[in-house]
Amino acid sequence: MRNPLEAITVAVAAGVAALAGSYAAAGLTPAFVAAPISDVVVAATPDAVVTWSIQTLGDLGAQLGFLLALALTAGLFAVASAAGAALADRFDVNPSPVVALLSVAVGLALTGALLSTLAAGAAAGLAVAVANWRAGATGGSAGGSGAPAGDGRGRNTRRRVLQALAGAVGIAGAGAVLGSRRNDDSNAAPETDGEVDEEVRTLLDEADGKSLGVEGIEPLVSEQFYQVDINNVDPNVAREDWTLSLTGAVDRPIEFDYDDLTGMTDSIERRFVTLRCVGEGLNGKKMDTALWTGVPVMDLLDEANLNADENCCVMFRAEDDFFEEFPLSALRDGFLAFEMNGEPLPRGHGHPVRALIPGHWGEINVKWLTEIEILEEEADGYWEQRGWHGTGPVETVAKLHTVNHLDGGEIQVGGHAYAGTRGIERVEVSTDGGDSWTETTLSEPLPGTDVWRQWEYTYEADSSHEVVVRATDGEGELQPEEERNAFPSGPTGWVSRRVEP
């Protein structure tokens, strides 16, 4: 029998193999065989530790959540690896093949993808190969019988442990490459046919124009847009297989296709639209706007022929399993986009179709949209029932994102400032901790009525102060400046920073 160590060490390489060749094959989609057990730990995790996640580790709890998920599926093939070996052990065999195609087994198991889990098996047949490469043998498991005695076959276990090791890391390597450009591949928009249209490309220098170009903060039209799942992988659908489906409380179901949607020419628009996370911190970066291109929702459901109340209720669902439940009223100016910025959209922003429901949080605007339920009562979405409210209207608010000390010796300070519908009026910052106010500068708004303004303040100062900064919506009321976490119904306050001169 091999050594204890050897034994674990070698498994734990082959199922380390198996993560890595997966993941060379298929990159960060579907078909990784981490996908599945991602989903389960994302599942299973107690709402009180998600809302603690969010609100304290932001990013980092949900990249641990998935660390613990390539741990688990590492783990599971190890097992497997481990009773490979010792099937060949008692049978006298190679172990290499028969843990191959344990490993090709699990990996059908959990997602089916054929060449996905081909490269598992062969990446952990290849790691316990790589362990007993010119290794003596120690029984079946290496290949032969009689396995020499004393230090012999201890140099043979601490040659197997470091060639298992070796193996794995060179294994992990590699597949850590290949996936990575995989990722690349999946994530980009699709390619499109030609050029972006003349008008999209009119909109976006608009807003290039009137962004004041404060060093720091995002221009008007986002660089980097944010990104918030509830999956670490993301859903991968083309569009040429992407259908919609119309259904609940309709006189007639009705199922839409890609061409169906992009063919409605008569009522393609381009909006400025702005999404802010319900559960980022109150001078968070997770705001963002961007030129959407898509439908009026109403233009799809006036085909169904609703019969619901005008009071009830809708039910969004995407290919993540992803739910979301707001008022049917909201819908009057809901949007269906397929393009960003001008191209397909991106992988990670919902290719093929999103919806954007304008003036409330990010969460409501799902993603890899692929039914609207119309609801004739209400059902709490996948967030209410972790106990979150993020379908209401958003919180008025003004960031305080960048200090900037110009050559002149003064100061600059500047951000985003954004209300939903309401829109932005005026933002004020004070100087001196809130004693008193002053008007800065803003951004000409975009066209749109569920968009951001920057706004930027220049001044000069000879000692440490304290900056505040507060917004007034359009409909003439003032950021609230109580202070309340993002937990439930997202976060509120005013904005400050101490600034050394």
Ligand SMILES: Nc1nc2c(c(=O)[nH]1)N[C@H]1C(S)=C(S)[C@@H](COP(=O)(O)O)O[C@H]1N2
Contents of the next structure:
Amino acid sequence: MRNPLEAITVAVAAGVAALAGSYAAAGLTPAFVAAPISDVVVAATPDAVVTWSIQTLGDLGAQLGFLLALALTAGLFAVASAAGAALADRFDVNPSPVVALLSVAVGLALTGALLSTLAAGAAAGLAVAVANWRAGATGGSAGGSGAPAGDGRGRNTRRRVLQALAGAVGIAGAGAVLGSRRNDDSNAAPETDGEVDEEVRTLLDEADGKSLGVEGIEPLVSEQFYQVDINNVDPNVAREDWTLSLTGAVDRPIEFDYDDLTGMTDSIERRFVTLRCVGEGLNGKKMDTALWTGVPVMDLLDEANLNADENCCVMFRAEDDFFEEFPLSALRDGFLAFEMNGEPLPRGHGHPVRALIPGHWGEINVKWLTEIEILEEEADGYWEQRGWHGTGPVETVAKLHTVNHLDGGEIQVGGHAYAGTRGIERVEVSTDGGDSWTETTLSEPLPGTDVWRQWEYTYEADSSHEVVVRATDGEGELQPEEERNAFPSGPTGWVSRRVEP
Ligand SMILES: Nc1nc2c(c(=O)[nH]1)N[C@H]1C(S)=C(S)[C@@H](COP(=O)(O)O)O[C@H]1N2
Ligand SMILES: [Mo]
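Can I get the form predicted in complex with the named molecule as well, since the one above is the form predicted on its own?
Zooming out: every chain and molecule, the one shown earlier first.
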């Protein structure tokens, strides 16, 4: 029998190697062996913990959950490797191929993806081979005739443990590099022709020209668009494989594919649209704007003859098993986007097609959209089943994202304001904690009915003071002052910040 420390180290090394091998081949796609385990971790996390984590840990919560999934996956492969090594010992054969085979079996059971699991198996087998390299055999693997005595045994154990650790680190490093290269490919807009059409170019230039150019805030078209997903590994849907079905209360259920959608050339529009997540902090960064190309939902659905109750609702379903329900009236203004800033929709933002529902919280802007079901009765969406109320129109907000000390000694504050389809009429700032208010400079509005604006204010101050901002929407309604947490229906209150001269 082998030393237990040695057996465990080699098994864990093989487990880590399997994970890295699969990652090298699949990247962060559903074929990665940790993806299904991650889904299980997400599904098994109690709703109260998810809500708490969204509000207190933000993105860190999801990252910790994913780390746990990686550890569990490596652990699962470690168990398979330990079993493989024990079998090989018993039958006196080389453990490396046995471990590789068992790892492939585990990987196939998890994902069904051949390439990803072959890579997992090869890496696990390699890790075991590295651990045993030039170490005297305890089994028959290196052709040894029986165990070396006493001293030699201890030396072999040490050697195997060190080699296993070194092998695991090396394979994990190589896997991480190869896998993240793959992610760069798949997160970038796939199948792009690299050509942005004339109209998009003009609109993007217009947005550029209207941006206030304040240091430290996003331009009117975001450079870093936030991303929120229920899963840690996004679906990877090729546009040839994508279909969208219309079901439920319709005269004629229909199915569309990507060419049907992009072939509706008379209907194609370009719209600046802002998205904001209901779960973000009041002054959070989950609010962004892009120029989207797509087709109005109703142009697509008209031929199906909705015979729905106008007071009821619709359910969107997606490739990642996400689903959200909301009123039919909101669907009527909806948009199905297949390009973002002139490039095919990036994978993380719903490639190949996502929904954009004007003025509503982000969550009903369903990505990787696969089904539109016209309902005759209300039903809860994914987040509403978990206690959120995020299917309605957004709250009005003015954010304070930068405080710049200008060369002339003046102070410049700035940020964005957004009120969905109500629009932003005015943003005011107070530099005395809310006693007096002054209007700020707003960026010229972009074309579109659901877009944010930037605001900026420059002033002089010689003592520490409290800056507060508040917006007024296009209907003359002042942003609510009452402070409220994101859960369950989005944060409210006025953003304030202490500023030193
Ligand atoms: N299929 C699917 N669509 C989805 C989500 C998701 O997890 N799955 N998240 C929603 C949420 S909560 C938000 S805020 C927006 C964010 O869109 P973005 O990731 O493109 O910024 O997408 C929405 N659409
Ligand atoms: Mo969201």
